[in-house]
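To begin, one chain is listed below as structure tokens, in the form predicted on its own.
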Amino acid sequence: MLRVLSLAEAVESVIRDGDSVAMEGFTHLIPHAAGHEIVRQGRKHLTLIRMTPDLLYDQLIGMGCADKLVFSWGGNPGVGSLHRLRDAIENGWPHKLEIEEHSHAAMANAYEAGAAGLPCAIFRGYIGTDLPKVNPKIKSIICPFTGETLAAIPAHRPDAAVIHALRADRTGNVLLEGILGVQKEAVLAAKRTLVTVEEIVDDFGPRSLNAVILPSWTVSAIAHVPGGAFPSYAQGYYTRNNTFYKEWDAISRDRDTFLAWIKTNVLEQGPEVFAMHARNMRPAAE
């Protein structure tokens, strides 16, 4: 039988200072509640891995949780820059941030290689780009069968993966469906995994053809956190809060405004606030 942890217990059991941590979700199912708990617990010296770091990683970086970012694109989708990310890179506030930049294809292949237990990812990529000039981990190899020159990068093998999912069943299996990123691959590549979910159910019931079920043995800790992806969305539960993404631009530009927002909305709040916000973003059909 599944033992469901509180979010605080789950983060404490999975995330440690100095870890490499992949928190994935592609517009959909971004694990904001878990990220806020990492801030509340004051985790430090993390290497953050993510294909598309957006608001959540801006918050973690601005609170000094990260020493390094491994990524392929960083920004506030449809709005502009991540100002806490820029401040860390350009001005070293709250401290210097090391970056390792890749392409989307490279990140996806690195997760896939990590999930397969391979030491590196080999693929066609980086043709005509300057990224190999600034990232020494981008190498090239010669295919022993065709003589073709291919790109190679280290596999992603994070210490911990954190994702938000729709449902977990009573035995600890986890369901994701809708727009998926590399959550499955991140979980399979990681040493430890934390999953927050909208619901705990007896049976998953009918599901879409793109549904992914992560078996219980791939998951280290599960926390029941309704609304845990807010302000991103969870298919069938609540929609994306586009207004907040626009508001974040002004909030994050100024250091004091940012810190005041974190104090009020993260340090002084618990995961129950996510459920309240999500209730206000129910799909129109409901």
Second form
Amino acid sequence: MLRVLSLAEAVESVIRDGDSVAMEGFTHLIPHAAGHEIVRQGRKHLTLIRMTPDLLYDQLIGMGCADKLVFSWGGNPGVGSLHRLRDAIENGWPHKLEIEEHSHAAMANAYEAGAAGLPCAIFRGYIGTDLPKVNPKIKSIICPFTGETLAAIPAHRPDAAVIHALRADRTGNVLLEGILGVQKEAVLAAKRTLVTVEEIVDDFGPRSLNAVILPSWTVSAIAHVPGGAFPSYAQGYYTRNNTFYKEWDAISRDRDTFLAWIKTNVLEQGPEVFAMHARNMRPAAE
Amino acid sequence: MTSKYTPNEMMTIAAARALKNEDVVFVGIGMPSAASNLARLTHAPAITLIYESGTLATKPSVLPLSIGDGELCETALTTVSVPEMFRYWLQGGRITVGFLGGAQIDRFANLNTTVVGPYAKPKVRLPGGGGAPEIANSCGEIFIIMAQGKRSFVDKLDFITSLGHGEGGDHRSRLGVKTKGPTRLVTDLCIFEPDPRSKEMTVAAIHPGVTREKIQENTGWPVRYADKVAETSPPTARELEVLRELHARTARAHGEAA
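What does the same protein look like in the form predicted in complex with the partner chain, given that the last one was the form predicted on its own?
The complete assembly is shown below, putting the previous chain first.
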């Protein structure tokens, strides 16, 4: 039987100082509430792994939780820069941030290799780009059958993966729908996993025979956090809050404005504040 | 309607015209997305649009702000995971056109979206490559859409994020890349195509009312012209109407004044 933890308990049990942590969700289902809890618990020296750092890692980096970032696209989608990320890279604020930069294809392949238990990912990539010159983890390998030179990078094997999903059932199985990103791969590649969910149901009910489900025994901790993906979205629950993504540009541009926002909206709050975002748009009947 | 139109509208419309009904397009966010959807809503209704979030054959009614807005998934034929998108569909060679934008470009259509200044001590840290490094080499050909200016059309890139024609000539094939690379660069002033031999991006058509002087003023290298330079047909009333409706719907959906 599922034991649902509070978000605070779940983060305490899954994420430790110094861990490598992959918090995934490709535009959809970004685990923002879990990110806020990591800030509240003051985790330090994390290696943060994520294809698109997004506002989530902008907040963690700005609060000094990370020593290193492994990523492939560090912008605010459709808006512009991630100002906390830029401030860390360009000016070392609040401290120096080491970066390991990849392409999306590389990151996706590295998660898949991690899930598959392989030491490295092999793909046709990085040809003619300068990324291998600045990232020593990008190497090449020769296909023993054709002689083709292919890119190779280490598999992602994070200490912890954190995702937000739509539903968990009473046994602790987890269901994802919509844009799936690399969450399944991140969970299966990680040593420990934290999943926040919109809803806990008795049974998933009628569903596609090929529904994307993570069995309970692949998940270390589940917390029920309705609205926990805000300002990203949860398919069928609430839409992406594009307005907040635009507002973040002004909030994050200035260090003091950012710190004041974090104090009011993260440090002095709990995960229950996310519920109002879920209530906004719950479908009438589904 | 005889009408006025902005250089940005001309750019988007000229880029849309390059897409065909039978194309399978890997669409970047922003201007590539506007041009691709304009093509779908005008002359290429059966075009297949693919976004890297995994949405295959998507038909959004409004332009997404991000690469993974729910609208893309809800209007898609199917949605696959991101590893599947990059492995099977992109690397597998299923895409005919990759449609990119960028922060900086050089005369061989190499793109920089990583950094201005030295990598270790950047003057401006840009978002990075995302899908572009592999899109640039795995799609059959590449279209690029970018507004022209001296800061973006530069003589030498600080960083090559995605390969265009490299150092020119047969550089792509010497690197083992079998696809065509950038075949068209559409700007707010003109349309460039690669010279068949040198692969330098060369002006093939100039938008109405634009002078060669203006093109040169906004380019960081000495611009070359094809032997026969055409004039781009101005936007038709229908192209403008569909594009403006698309932008108005998008603004309403994103909660802005149209």
